[in-house]
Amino acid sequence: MQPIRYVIVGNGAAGVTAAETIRQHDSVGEITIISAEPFPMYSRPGLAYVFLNEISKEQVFARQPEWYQQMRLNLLFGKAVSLDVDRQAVQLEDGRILPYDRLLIATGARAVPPPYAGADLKGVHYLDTLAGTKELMKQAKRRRRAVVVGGGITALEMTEGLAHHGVDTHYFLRRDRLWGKVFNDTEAKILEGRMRQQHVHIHYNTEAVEILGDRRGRVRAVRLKDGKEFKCNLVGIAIGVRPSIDLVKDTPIETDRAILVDETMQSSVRNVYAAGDCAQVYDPWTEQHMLDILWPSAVAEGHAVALNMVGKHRAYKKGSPFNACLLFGLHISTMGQINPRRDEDEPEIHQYLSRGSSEVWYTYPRHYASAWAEEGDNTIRLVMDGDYLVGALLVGDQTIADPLRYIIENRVNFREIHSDFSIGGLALKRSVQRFWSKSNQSQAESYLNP
């Protein structure tokens, strides 16, 4: 019997996790990973830390070349440009053709360029690839004034990094609240205070419509919606990401915003699977196929899809979204559904390749209620659906982050401490911790005494 030929397009979290899992269950299969970037696997969430000089460029690599050799993985550098599902073959840009028995598409997502002129000028930067981050760091040492455009976490990370490098940094927001799809007014004001302490200039209700260049094709200014010009020589763009699904164009593989997959992560075409940012998986929280642009989700999907590719049926069940980040010295954790309002347009797919987020946080809930408490720069927001906690957002103190995540993920009935929500502060924290300890003890007892 001939070894199975596995081809994985993508060298990120989903693709590498899948390759490792396949090798654990198939010791003789031929596994080829196609990487569009000339590097071993690196941590995209780590790029923001590299930009802030919190870790070195070397530390961002999650795998070394020796690892691929030890795992007997064939790593090819090149861009996959076409797919023939009838012949079961992938063609690379240089003409190489790779036949497969099982194909995994894990091509991720990439930053969306601005929808106006000037995106190709020298001095326009993104924070979504290692090469791009290296170039941004180099230019940050040379540029005096920067504008950052975008409403999500990556725009904030880029803003923090530029300010850290001593650049006169101006953050443009189309609306009047920081991270408006996640934060309420008080949470946003806390972050605003931290940003101003680091000398970031925040421009609310300000929208760029064009990036202007000089005779040498370098950024010289940004034109605003009101017609004024704002001088700068560096522009950071973080307005969204788009799943990289060009490979399946002109194939019968079904797509929506990304590649649609079933519970086994298989596409509409036999032997073709997808995982990570380029896959649209079923989400039990919204009962729809959703994008989930989170590093932990990519790892979980990579593991599940690999088991199915080797013939071990494993239904992938999407867990509750979770993210922890550090912005301007402020610890922030978000989990589950955290925004029970829908007072704006349909949610955009924001750029969350760095310290992560998920669009499921912004979907319209059914009949949720919120409890919220504030102590200085520390806030707690809890979102409930009847007797169950379905979401939480913590700013500052993270003491009860793990208990809340456990309660949300395990759908623990929360009724007995509903009355404590109105107390807030330390009393609420203690109540949650006691409830968590009691829940853990009950679970252990049921396990030991079935």
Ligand SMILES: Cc1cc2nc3c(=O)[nH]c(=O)nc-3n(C[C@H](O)[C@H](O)[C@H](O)COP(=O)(O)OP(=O)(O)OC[C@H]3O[C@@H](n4cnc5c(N)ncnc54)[C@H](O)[C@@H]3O)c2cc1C
Given for the second form:
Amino acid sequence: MQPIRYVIVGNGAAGVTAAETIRQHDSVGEITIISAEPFPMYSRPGLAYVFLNEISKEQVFARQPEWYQQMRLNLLFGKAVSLDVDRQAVQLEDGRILPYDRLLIATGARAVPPPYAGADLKGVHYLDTLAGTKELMKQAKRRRRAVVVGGGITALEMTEGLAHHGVDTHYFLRRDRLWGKVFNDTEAKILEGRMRQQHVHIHYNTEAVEILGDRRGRVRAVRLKDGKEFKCNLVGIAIGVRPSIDLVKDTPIETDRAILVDETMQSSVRNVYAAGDCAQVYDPWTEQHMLDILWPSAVAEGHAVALNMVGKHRAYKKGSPFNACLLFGLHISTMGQINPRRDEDEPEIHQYLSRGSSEVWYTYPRHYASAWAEEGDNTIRLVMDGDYLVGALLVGDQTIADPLRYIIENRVNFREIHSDFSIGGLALKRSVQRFWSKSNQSQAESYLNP
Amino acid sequence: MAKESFFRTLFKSASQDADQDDQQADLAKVGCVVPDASRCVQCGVCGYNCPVGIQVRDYAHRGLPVDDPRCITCGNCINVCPRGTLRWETQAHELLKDRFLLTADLQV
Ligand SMILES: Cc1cc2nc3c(=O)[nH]c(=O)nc-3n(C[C@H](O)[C@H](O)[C@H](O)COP(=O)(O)OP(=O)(O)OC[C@H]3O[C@@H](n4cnc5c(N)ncnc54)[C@H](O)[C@@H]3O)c2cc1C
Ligand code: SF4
Ligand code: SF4
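Given the form predicted alone above, what does the protein look like in the form predicted in complex with this ligand?
Now the full complex is given, and it begins with the chain already shown.
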């Protein structure tokens, strides 16, 4: 029998996990990974730590070239530009044609440019790719005043990085609340306090409508909605991402916001699969196809798609989306469905999903109740659907993060501690801990109180 | 910390050419750094801060306890990880692994 030819477009978390998993199950198949970026795989979330000088640029590479050789993965640098699903072949920009038996599209998502004039001026930056991050770091050394626009983690990471580089950093908020799609007022205030300690200026209800340049094509200011100009020489943009699905544009492959896949991660066309940021996957919580821009989701999907590509039909069940991050020294974790409201009047551009988030977080098929506790800079927010926990957000103390995640993912009946939800502060935390250790006995004890 | 120096003495006393299995058994007894693979984003902050140059990230990727005999149990990797991926575990790795590692079957 001929070895199966697997072609994977994209060398990120989803593509590389898939390649590795395929190799574990098929020792003879020919596996080719096409990468538009001329590097071995690097950690995209790690770019924020490169920018903060917490790691070197070399350290961000999660795989070395030798690893590809050991795994017998053929890594090709080049951009896939067209796809012929009848002849089962992918064409690269340089003309090379790669026939496939199974194709995985794992092209990820890219930052969207601002919807107003001035996006191509020198001094407009994104925290999106390794090349872009290197350029941003070079410019941060020279620039004195920066404006950051955008509402999610990436915007905050960019703000933190710029402040760390000693740039006079101004963060523009369209409304009056930080990370408004996820945080409530108290959570936002805590993070704002941390940002101020690091000398970030937060401008509420402030919206840029144009980036202005000088004669040499460099940023000199942004124009605000009220017509005023705000002087700056660097603009950081992180208003969201758009799945990279150009490759399937002229094919019958069905798309919505991203490539639609069934429970085997296959697209509407046979032998073409998708995973990671460019795939829209059925979500059992919201009963819709949902987009996650999350590393763990990309890894889980990469793993699941590989099993199906090697012929081990395994239905993929999307887990509850989870993210843990560290912003301005504050640990924050987000899981399940947590947003108390959705802004129906948001203009489309602001509906782009930001990196490190999931649509599931903002989608409310039913009416939910919530519980809340705060104690200094530590907060707990629980979202309940009847007797079940469907979402949680923790700021600061993360002791109960894993138990909560387990309770959500496994739909553990939570009714027992319903009556404790009106109590606040540490009592709520203890109540969750007690509930958890009771259902897990000694094993959980050692886990929670090491 | 008294606890850490105790571990250190224990590791030092383990003879260099000791049977690999024995060493691992020791580690299991006193504990070691254990990752939750589903939290790891492969950023490499852990290994960058490891004084003896262990690439903790590779263990985190596979969801395996850091059983490298060079580990001096300083805890740096645990403290610096921005995602809360790593913890010190003295027992029950096996049980916890089943429970928290979504990618556990990657290890086959
Ligand atoms: C600054 C930053 C912070 C983040 N923080 C978090 C976080 O806190 N938590 C979290 O969970 N996630 C975070 N993310 C998101 C996370 O990195 C992504 O969800 C994850 O990388 C998705 O993996 P992927 O494999 O789907 O796509 P990608 O990692 O984007 O990989 C896709 C690859 O495909 C290549 N490619 C695209 N088109 C083509 C083509 N036509 N031909 C060939 N190659 C192509 C690209 O060059 C790229 O290398 C962050 C991202 C950034 C940038
Ligand atoms: S620092 Fe944490 S998240 Fe980053 S690679 Fe290490 S274990 Fe993974
Ligand atoms: S505990 Fe210290 S020596 Fe051991 S792996 Fe972590 S950083 Fe390295």
